[in-house]
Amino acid sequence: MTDLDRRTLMTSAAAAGFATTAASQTQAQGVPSAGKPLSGRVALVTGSGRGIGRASAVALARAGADVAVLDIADPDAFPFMPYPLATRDDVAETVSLVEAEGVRALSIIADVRDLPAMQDAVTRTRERFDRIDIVHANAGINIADDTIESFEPDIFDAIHAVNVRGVANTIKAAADALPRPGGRIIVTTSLAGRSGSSSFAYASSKWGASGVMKAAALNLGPKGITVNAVAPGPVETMMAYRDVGGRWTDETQAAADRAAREGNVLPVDQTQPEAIGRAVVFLAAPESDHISGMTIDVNAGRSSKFLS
């Protein structure tokens, strides 16, 4: 187990406070919940082998939802990546963490770039759990050297294929299966897709994902399905800090924490993935039924620097 894995597991308990509060509010409104706001619901989370996706899957499970854990689980899928993607062992670990919350889990290995594969993933989720209520379109990739000077069309297209088309595929695959009303779709965008950024391929892809979210909210709103986004700032994941070999070291973590503190408004280091998971649970819960087409910034106060 890496230092980051230990830190993630140690901080995951922080999500319990939000789930307990949300459950109390749900019960106060007379909504049957068996003590948890998402009891009886089923969620599908893409890119949930580790990082934000894993934290989201665990948070949804803690709130009572059964969870389909989906990931490409292929460290060699993108040769240009500066860090390895999740493995099948990582997916199995997420499944174990979900099941430890007392709910059911399903492991799905699929590529969000493949629409038929995503449609099959939704079918498998419904076959296993008899329904699907919540989709977190989270899968995304990034590269280290992402400037105009380093522009490579094939790499640019690959990043957009995952971060934009992958989101669209996920929404398309799930839209007809979600309850009407009551379906929930949450997209992971980014601080880079909310403000100016020099990340040429990544930032443009996250702006694209935000556009997909807005369009989906307009398309699906009349059917009673909400579509929203969470936009993280610097989050402590494999994507955020690594050396050239894609490894975590004390030096890379210290550098990433220092960079986060310099940009954050709140006096904190990198955001933990569990903070994103708590925002996802809020957007999936009954209390958010009148919220759609919006983005929740989870960026340690950096959004206070936005123009509006």
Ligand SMILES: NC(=O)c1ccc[n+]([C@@H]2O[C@H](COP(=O)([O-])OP(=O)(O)OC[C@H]3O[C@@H](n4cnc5c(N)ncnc54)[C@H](O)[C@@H]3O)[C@@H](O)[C@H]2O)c1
Second form
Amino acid sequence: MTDLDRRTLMTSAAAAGFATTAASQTQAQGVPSAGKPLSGRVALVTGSGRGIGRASAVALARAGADVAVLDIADPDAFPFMPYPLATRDDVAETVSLVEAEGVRALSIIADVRDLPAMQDAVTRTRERFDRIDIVHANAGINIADDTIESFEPDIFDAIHAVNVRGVANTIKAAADALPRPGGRIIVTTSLAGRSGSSSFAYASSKWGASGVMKAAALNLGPKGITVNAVAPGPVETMMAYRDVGGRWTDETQAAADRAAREGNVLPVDQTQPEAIGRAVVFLAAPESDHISGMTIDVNAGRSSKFLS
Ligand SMILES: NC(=O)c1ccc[n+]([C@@H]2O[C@H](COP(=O)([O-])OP(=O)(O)OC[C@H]3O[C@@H](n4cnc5c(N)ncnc54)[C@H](O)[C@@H]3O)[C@@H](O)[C@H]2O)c1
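One more: the block was the form predicted alone; return the form predicted together with this ligand.
Let's see the whole complex now, leading with the same chain.
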């Protein structure tokens, strides 16, 4: 597969498995319909210009929710990063994919590091949809060379500013606006924040995000708001190809597939973003109302190797 093919796969509706069906074009507002557990609900997903955030936005839309698609949409926002972030076109593509599910979408360009901007995003979401029920704090960044040897305090801080403070900002901005009871917060952490990892800045940031999730669950639980995490193993997104600048060739693709098969316990290839989207929908749905402060690992069985 060529680099161009691969990029198309990462961004196109068809390849992402989001083909629209007539059945999915049902009404989204009002009474929940069969197979649409989130109809009438409103979700905000950070970092949804592409990758896991996009898959979450589309999965929530398919479950019936209107979706605010939030992303920094600035490919060069972090000069130290080995791969570009999403573009405004990527955000527009996510909006189209959400609308193709028969619900409404709102595009918001914002940086999760900026609390006032996140508060404004929540205000805009409520103005557009009259409510906000579900928040998926998903935006995150990574680097390729992440060891003690390569440690740079400014880069370490920048990764934590997005991956930890960005999650805290997102929760802080939304907490007062969520229904009590019934509000749902989901945080994307990582396998790197669930088991030991040698990535110095990234893994520590994901352990931090997990701590933010726990604290928020304790703060907001008494108010009837659940707070949980999804912890992906390696997922086939731009981030997974950070060692090669977010680019891929037949060779790097084969190497990534091979590494996935070797690391996975289940006999499956690289996890696709849609697998994370399905877990998000579960945690957002009314059926999960007695689940809070926990993590769902979506890692092709790698959890089997953890301590209990
Ligand atoms: N891909 C993996 O293997 C993997 C594994 C475990 C966890 N994760 C986590 O999943 C989440 C999504 O990552 P992905 O794999 O889809 O990567 P990705 O790079 O494709 O997507 C990340 C998105 O976040 C956006 N973003 C980055 N910084 C932002 C900011 N400051 N404000 C707003 N938006 C911002 C980017 O523009 C991009 O659209 C991240 O938190 C990541 O750490 C990914």
